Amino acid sequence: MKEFVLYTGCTAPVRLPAYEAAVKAVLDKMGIKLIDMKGANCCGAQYVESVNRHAFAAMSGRILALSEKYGHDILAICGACSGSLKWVKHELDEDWKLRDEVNALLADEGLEYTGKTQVKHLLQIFHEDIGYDAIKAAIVKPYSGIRLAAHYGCHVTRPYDIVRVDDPENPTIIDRLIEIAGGTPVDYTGKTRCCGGPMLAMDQSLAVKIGLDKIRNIRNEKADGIVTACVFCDIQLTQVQFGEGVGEKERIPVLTLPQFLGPALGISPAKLGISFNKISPSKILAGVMEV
């Protein structure tokens, strides 16, 4: 059984706890053991990163150093966290002066970054550590007749030279998993574009416009739902559908990838947090479980 240290980040436990629950349920089903990281801090993604690069390096560096004490690689379920940790790991591995500065700060806690651990996003666990064949073999309740749009998120796949998750211009992992579980992956205009979430703190109206543009493009392809593997993207693509101009019947349900896979693997709704989704995915799940 493979083991990973789980880093949930700040947002998932507070605003999207169902994602964390679904990750644990699905990975346990697929033979992956997760160890909760104790005493972790914010990774500093985006906002600290844009203000003070050394503070950003110290924040993510501390998380990396904590994982070394566990002796296992990190699974980061948030796209922004995954990107931050991978970027800082790259910087610390390449810049020894920066590493010494960060380790001087970490020494007060008895921590040290040495570069032993790797960082993986959830998509990599499915693709690299479990594998498509094993997932296909574990499907017991395949979907049928459901059209789903994959949204990958910016920080999950970019920059490729650092994150190395999937092709940033033509990502396929979520689409492949949709297909394996019996659904039909749907292509749409702007598939690899941002959801607008990172703009919320600077320009809320622009952030909403970007999110709604993506929703409209997906709706134009008559998709039954959206599948994503990023905390911020899930929240953003859901909440923009509750503003002016979007009627209740027009809303498209957003599922995290493990919430989508779980029912096909025979996992109960309670373990996946389905009831916490703001837009009911009942149409999607009707054929594989009772919601």
The other form holds:
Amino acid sequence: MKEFVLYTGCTAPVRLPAYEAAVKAVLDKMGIKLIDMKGANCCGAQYVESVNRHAFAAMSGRILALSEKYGHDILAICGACSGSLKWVKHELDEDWKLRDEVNALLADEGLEYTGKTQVKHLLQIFHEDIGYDAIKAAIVKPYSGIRLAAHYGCHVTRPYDIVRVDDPENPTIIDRLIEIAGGTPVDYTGKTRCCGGPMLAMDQSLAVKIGLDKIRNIRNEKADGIVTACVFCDIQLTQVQFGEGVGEKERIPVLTLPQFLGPALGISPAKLGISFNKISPSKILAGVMEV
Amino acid sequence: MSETAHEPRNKIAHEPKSTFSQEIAAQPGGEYIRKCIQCGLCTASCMVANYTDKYRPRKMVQKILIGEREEVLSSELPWLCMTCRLCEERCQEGVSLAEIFHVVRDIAAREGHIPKVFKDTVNLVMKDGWLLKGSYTDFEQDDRTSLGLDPDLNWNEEFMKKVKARYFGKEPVEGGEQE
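Any chance you could show the form predicted together with its partner chain after that form predicted on its own?
After this comes the whole thing, all chains and molecules, with the earlier chain placed first.
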């Protein structure tokens, strides 16, 4: 049985706990064991990252060092966290002076970064560690007749040379999983564009415009729902549909990838936190479970 | 200029001459500025530029190349890049705008030009060890419990004190000490 240490990041446990629960339920079903990382800190994405490269390296570096103490590779479920951890790992593997500096800060706690563990985003676990065939074999209640738009998340797939998850121009993992679970993946304009989430700090109305651009493109393809693989993207694509310009009946449900896969694998809605979703995905799930 | 059709590209590459562009090129990630040919593919693929007139990535690189140091560092422009890196997937010259602007932010931060939201958030993380301590109330704890998740999030606050002391001095991002 493969084991990973789960780094949830700051946001998922508070703002999107259903995602965390669904990740655990689905990976457990697929034979992946997760251990919660305890005593972690923020990875430093965006904010500390923007103002001090060394402080950022120390923050993500400590998380990498903690995973070495656990003796397992890291599973990151947030795009920002997986991107940060992979980026800093790359830096610490290349820049030995920076590594020494980070390790000096970690020494008091008996932690050390040596580079022996890897960082994986959730999409990699499905693609590389479980595999499409095993997922296909585990589908007990396939979807039928529903159209879903995949949103991958910029920091999940870019820059490819560092994150190595999927083709950044034409990503396919979520689309393949939609297909395997019996749904119809739909292509749409601007599929690999940003959700606008990182703009929330500087200009909220601009962030909403960028998010709604994506929603409009998805609606044009008459999709029944959106499937995400990042905490921030999921929250952003949901929230922008509660502002002006989107009628209540026009809202498109946003589901995290494990919440979408779970029902087809026979996992109960309660375990997947379906009732926590702000836009009810009942139409999508009607065929596969009682919501 | 005489046409030398088959000259290798590195010979006709743009050579940034301004002191500011050289300052940026000297830092990790900043070297990409040497490759920019100012074609504007970045602006064309940028979602921020698509929805606001105030931000044009190509123009910001141009301002760096011609040495508009103060204008670039004191403006909000470097902070409007979402680092989505869509432009660099498209860039035919292999320029990473996110990396160039990262270096610009780093220099701006050192000289005290940091948007308030970044300053406040960095200070908060330095204090709490994570971003959402203030938002984690009984309601969220109950939600976690009902989902079968551990309500004790076990964040470490001590390490950030060391990070703060090492990189930001007493007053985090305002005129703090930096490497």
